[in-house]
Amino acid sequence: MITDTKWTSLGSIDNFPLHLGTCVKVGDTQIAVFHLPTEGKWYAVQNLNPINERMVLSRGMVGDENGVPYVACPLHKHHFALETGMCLNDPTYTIQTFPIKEEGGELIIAA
């Protein structure tokens, strides 16, 4: 099955702080966007924490656990891997991740 990926511009990369999350809305979906300049990478994950059903992940702190970058839920400190979406504290939970890239100073997401 071939599907077309729909890329959506999120605007200038200057609108996104370093090391902190930003919540954006694409269609009806809230997405948490993170820029980790020490890794030279952007990450996009769902903003909803599936454990407590709160839209809070964009407010979470980012860190590294054994080389795996993660975001910690600001309410209960569950760690979610930014690349895979897997909960590092309880692998029965995962969050959706989204392809994201920078092009010509613009941030673009497939969501």
The other form holds:
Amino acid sequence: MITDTKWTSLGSIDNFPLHLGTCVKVGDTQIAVFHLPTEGKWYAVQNLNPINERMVLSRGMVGDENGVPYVACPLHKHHFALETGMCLNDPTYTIQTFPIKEEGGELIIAA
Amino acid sequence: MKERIIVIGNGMVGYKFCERLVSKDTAKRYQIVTFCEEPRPAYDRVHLSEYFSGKSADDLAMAKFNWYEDNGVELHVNELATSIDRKNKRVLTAAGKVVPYDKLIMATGSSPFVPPVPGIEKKGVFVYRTIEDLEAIKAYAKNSKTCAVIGGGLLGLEAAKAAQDLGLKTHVVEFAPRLMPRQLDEDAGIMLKDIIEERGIQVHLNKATKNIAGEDTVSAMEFSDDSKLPVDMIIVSAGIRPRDELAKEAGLEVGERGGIQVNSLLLTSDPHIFAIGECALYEGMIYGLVAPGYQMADAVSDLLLGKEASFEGADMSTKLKLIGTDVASFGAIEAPADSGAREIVINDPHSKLYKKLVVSADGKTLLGGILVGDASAYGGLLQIYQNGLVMPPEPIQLILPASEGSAAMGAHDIPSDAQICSCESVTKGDLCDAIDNGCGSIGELKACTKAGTGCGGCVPLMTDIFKAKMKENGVVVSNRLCEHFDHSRTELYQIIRATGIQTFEELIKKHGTSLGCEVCKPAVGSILASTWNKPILEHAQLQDTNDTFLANIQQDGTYSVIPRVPGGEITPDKLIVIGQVAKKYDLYMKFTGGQRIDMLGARVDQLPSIWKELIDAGFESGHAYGKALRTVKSCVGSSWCRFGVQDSTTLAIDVENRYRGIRSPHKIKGGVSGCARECSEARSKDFGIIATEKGWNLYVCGNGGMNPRHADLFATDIDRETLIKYIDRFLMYYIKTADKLERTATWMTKLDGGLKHLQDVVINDSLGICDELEAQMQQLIDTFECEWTNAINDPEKMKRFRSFSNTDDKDDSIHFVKVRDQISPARLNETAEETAIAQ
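Okay, that was the form predicted on its own. Show me the form predicted together with its partner chain next.
Then the entire complex follows, led off by the chain already shown.
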């Protein structure tokens, strides 16, 4: 249980283009941020694809599989669910997800 | 109370047993406990040598640690089972555990056989079985130059390839007079030896090792014929010995030459103990291949659930890629004596092909065969052999090269009980049932039946069966784009053009559902681009990373930079600029196949400044990242070449500039040759132009992709104006009607009427659309804009070319090593230090 969430600002939401992924660095961690305006939702997941061990997920395309939003790795199209972090092609892999939200025109993340 | 099953050994077969039982035991009748001597759970030993070509131990794992946990399988790694107390039905382990069982499965596998040659214990002698063995070999190889592999069988040749890949001068030493003596006959053995030696591995046959010389470490091998081979290290791969010591000690019956005796129910002499895989001895045979092991695992899992099953021997057929060459054999490799059987042989030392069929005296039954150099016929032959199908009247047709119209085995001719996937024991009937139950794609069929997920060799046949069955069921294989659109690409193209829709959001809202995916987004992006021709970044979210960053992503997440060099013509000044830019940013340089220069290893944040320098020097985007026209290759033609009959260079430059940047269903390439000698290889392109005395010949729909295809002659001796007109119409018709990611070659073969239809549309205007095609092409040509110039002049677009949006830090996860004086992506986990030591 997260009881004492520490939020970090990622700057103005204007720096995050619609639909596309953006990479941010919080401490030493690379995090991929996605905005799905049609859903009105922000997602944050680790930038590292655990399968090929490359820092690339922020550059993947977002889509949905039976209504589950995911990011597809730009290298070999592994699908990772944005909500749960589960790899939809191989459930033995999961990536970390981070709470993220908009507050007063700024994007803030708990990482 | 659940019954407990203990599985001793967690190799490929031990794991497969757990997997099979877990999936079948829906009533959760059993609890499985498995002991594994190695430090990690089961991994794919068949592809062990891929560990050297970059796969990690994790990549090779049959299943991750959490698979065991999630499925209630209690896995103990690093824990050797030390004895079996049959009387009390308990297993004792090295860690002192005492675990009772209801049923016991011996899946202890085998160990490499190391011949008792004097000196074999010296430092520098290795076996080839586990990941630990490979790690030791890799470490020792760093200080070695030469390596000998003892044993010229399957595994020995695998090991030799691995040694060669580690940079060692490699020898194979075989006791028998030929390589792979169990699978090949003499002539096939000679062929394989020639092929292997051509690839730099020296083969020594008829060699019995007498002594291994050296102080503490290996320095040479000495043979019984008194010859000598100096080597730094030795890998022993002289066969396997079943691991039966535990069984023997527990008083189970074992064979004279090793192996735990089992009957056709895979039961040992104790009715509570089964043995499967390489430790099991069935009718005097140890099966050292994975497929029979899987069959045994499958049978035991059925038996435990009260189903009928048995193991009655297995086929030893194999197909492998050894040292880059196909080798396969099945059934009898030679005509049995006095059987009247005949051998049909193709032995072509020039093309390095050896194919042999052994057929019955009446020519109707296939008894066995060997394939070296090209094993594409293997799948079909195996079907005939295993299912006793009647052979065609001229059996040689089955092994003739494909271009001569070999009689391939049709999906319809295969009986329903024929086994298609031998790794997973899936029959044609199983596949058809799964299709009837709703599997609508090859992917679904694989997931549902597991067929094609082992060695993958059956996938082409599976695809044929899938297509035939779908057709039989009257199902048109849907060409809907994906789950988000019920339309094909062509239909969407027409919708977009007719309605004037300019964005993906509008299209999916009106004609699709949900968010879209990486299949429909780029397809729609491509249609929007080929229809309205706006800069690609205006709909960046539809594009794959290549189009969003206007560069090709590489395996390490960096990008490549390719400026346009029309027709392959470049001035020294421009060439110098490319060199200077590559040097400044320390990029890797290589010529592409399309007569231009690739610079690789750029980070996203470097791309804009690299491109700015190139654009300032007069370059423009080469669209190497897009499904678009790439290059038009040319020779020097009549302006320089003494054989040239037309100016191919000028034409190529004009044509490339005419169609540059035009988005299409797949990438397109062109070529122009100045004479019939065809130095530009124009006939391997989507459109090819070859000069004649009277004008130009146009060829269409060739490509050099996965299935090379020569372009077809489309029009002869036409003048330049007609030529351009035809290409305009041809390309536009392709853009309008092809499916997503469909190359021109596939597109044409699918067109009703093929080449003739295409000629009718483009030359005779049979559809009355030529004016429209030309006008649409002209619009695309008129609205061309260099995408990189557009991007670097737009601060909004430039915002995204940063490693991180919230800091100016550079991405420090990217590392390079030096290879041949240039950068190369560091392999996973490879640090700069390690490489420095290796050199």
